[in-house]
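Just the one chain here, the form predicted on its own, laid out as structure tokens.
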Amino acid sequence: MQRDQRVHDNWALLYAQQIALEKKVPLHVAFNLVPNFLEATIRQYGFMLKGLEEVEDELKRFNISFFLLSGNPEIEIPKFVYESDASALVTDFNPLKIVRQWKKSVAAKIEIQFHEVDAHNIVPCLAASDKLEFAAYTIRQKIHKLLPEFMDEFPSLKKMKTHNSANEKFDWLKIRNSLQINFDVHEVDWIAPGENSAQNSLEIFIKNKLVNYNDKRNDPNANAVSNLSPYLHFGHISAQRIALTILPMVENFESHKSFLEELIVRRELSDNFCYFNNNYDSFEGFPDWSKSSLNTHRNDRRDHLYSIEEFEQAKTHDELWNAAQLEMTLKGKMHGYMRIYWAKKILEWSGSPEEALKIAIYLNDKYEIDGRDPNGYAGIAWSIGGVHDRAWFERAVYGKIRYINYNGCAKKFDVKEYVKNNPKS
């Protein structure tokens, strides 16, 4: 349960189950906690904790254990499978939603049945398209031609007859005290993680918000925007089960189809740059006519030049840009517009095109709930070096990079009242 950390509309805990049941056996459910991963702090280390001790309980009340391991995945969960005896359960079966299986030689020396099932996208990356895709357009249409094909709804966990009650509750405080991370960034309270939460969240957005989505989600001060994508990245809520509950609402026509857009399609498209693209967080993972242009305009004269102590603590000429820094340092998650203007002008002021996005993705990844997410690594590539964009008039420094600037921003939204809900501390 690594990246879908919930028990419902969960389809590879839905394919375990039935074979489970099949061989009539107990269910173990397993996620392995590294102790420090990237630049992750307590802030995202303690909304995944508390998602997972609610899977925890919720697993209970399905007779299914749960077991949380600890250190590197490629020896725990093989010494885990060998101690667990799991290779014992392996037969032929038929597959549900799978997406490929193989047979693997692990560490542990233990030669068993892997299957790898994509619960965290409705239509499996590796179903919508087998190259890296070049913009939405290119997997818009083979999207939605498979989307009949696996917008099925849910069927329901079954309580299990059989349950391995060996493992006690476990301490999560003394969990979270052994992580190896940063505590100095802290968490947020404005969000409150796990599977109710999530569900919540949708309920809020679907009765407050969705009817202005399409007119007010690229304004930051008008909370038009579902603030679902913490739940998305942590697989606290199946974007499957928001696509259900989504599409029959089509009073809000324009709205409907812009989320829906954005839930599937652009998720999706951000997936495929990051699994087809080995580069996806370089340079070297650009477009061939954006490397080119930005390699034109490398040494351009810069107006301003930031270190990364700068960036960080919002020490720039630009109050749109610190408002947008502090709104991330402080709440953990910028506005999606903004998060744009923000990666653009890190491109502006810094020496180089490599240096801003090195910059971009440690500030997102610190701060971001929703850090380290393909969405994450795909927006920042979009607005610094054209991936799924286009080329656009030549400038100096962007080169042909979509160019944004604060009057800009001005004329689509309020900019004093959005610097004014975020100042310094």
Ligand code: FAD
Second form
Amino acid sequence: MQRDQRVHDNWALLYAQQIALEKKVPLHVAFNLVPNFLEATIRQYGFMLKGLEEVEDELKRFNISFFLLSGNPEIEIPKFVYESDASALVTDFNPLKIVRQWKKSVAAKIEIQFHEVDAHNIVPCLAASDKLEFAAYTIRQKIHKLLPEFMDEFPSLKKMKTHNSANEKFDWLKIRNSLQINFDVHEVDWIAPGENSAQNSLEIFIKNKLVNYNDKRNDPNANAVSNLSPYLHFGHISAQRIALTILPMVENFESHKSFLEELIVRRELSDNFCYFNNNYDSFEGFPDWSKSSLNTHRNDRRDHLYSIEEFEQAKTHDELWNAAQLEMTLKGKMHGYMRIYWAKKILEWSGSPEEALKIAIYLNDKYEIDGRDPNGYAGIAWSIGGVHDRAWFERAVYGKIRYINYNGCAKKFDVKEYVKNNPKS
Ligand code: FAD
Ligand code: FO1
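Okay, that was the form predicted on its own. Show me the form predicted in complex with flavin-adenine dinucleotide (FAD) next.
After this comes the whole thing, all chains and molecules, with the earlier chain placed first.
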């Protein structure tokens, strides 16, 4: 279990259970904890661990044992399959075949049946497209065509027969304290992790906010967005469950339509970008028109130039940008519209597009609970590098990259109100 850390509405777990039931063997779930995963801090790890604890408890109700491994997954997972209780299972599991003995500290190569299930997307990434898509309009039709095939209702997970390999509950506090990560980025309490809380959040969104989504989603003061991205990032909720719940509701059609466009088309386009573009987090990954235009404007004079520390500490001249940065550092989730403004201004006020990209990814992944997500890399590449966008009118520094400014924001929402709502502490 990695991308989808939930017990219900999980096609990968359902599929594994189907095989276990057919073979009449117990079902085991393993999660490999990486002590330092891509510089994630306690803000993200804390959220993830609480969700995993809920997974452990819920799996127990279904007589499914949960194993928490720790270390390098390339080493720990083959080792687990070979050495643990589960190895008894795999050797019996014809045609599972262990071809090489596990050797201490050498990554074992074991030949086992390996099935990949995309439980994260509704239309699996590889079914939606076999190539890097150019923009939303090139993937939208493909996804819509395939949606009826994949939008099945989930079957329920079945209770397995009891078996005696059930492990004791993990000591989650000890696990938390063993992490070699940054503990300075504080955890946040406005959002509760886990599968149950994710479901509650969905219900609250549908009841109180969805009606305003189409008109108000770009207003950071309006509280009209779902706040589901942290749950989606860790797979505490299935995008398909969200869509299955919202699709049949015919009232507020425009809001449903625009929400599902973000949840399905834009989100799956981001996965397509990160899967098919090896340079999804570098300048090289930008489209040719944008690279050439940004290159032309490399030496343009910048009106303001800030260091990464100045950005991080929200010390720019711009109260709106600083408020967005503070929303992210203090709350752990910046409003979606502000993310665009925030990233584009980093391009405008950095020495080069490469530096801007590096700063934006660093800050995004350090502070956002939903950081380190394909949506993040695609969103930053869209804002700074024109990915999935088109060329606009040429201007200094930005070249042909779409531009946005303070006055544009002021026309859309009450900037002063947003600044007031995101004070320094
Ligand atoms: P809602 O508006 O309620 O949307 C529901 C869901 O639709 C979201 O949870 C998300 O899964 C999907 N969605 C919404 N907007 C987008 C989008 N533009 N692209 C792809 N999918 C979308 N998203 C992350 O999950 N993690 C990130 O680190 C991240 N960083 C971003 C950085 C920048 C510079 C930009 C421009 C966008 C970034 N996004 C990121 C995409 C988007 O801003 C967030 O997904 C959204 O704000 C999450 O809030 P929500 O769940 O309340 O969104
Ligand atoms: N995946 C793992 O397999 N092990 C980890 O320890 C781990 C930590 C982690 C921390 C922050 C974060 O944002 C993601 C993390 N992931 C980890 C990845 C995560 O499990 C999912 O694969 C992604 O969230 C899917 O988008």
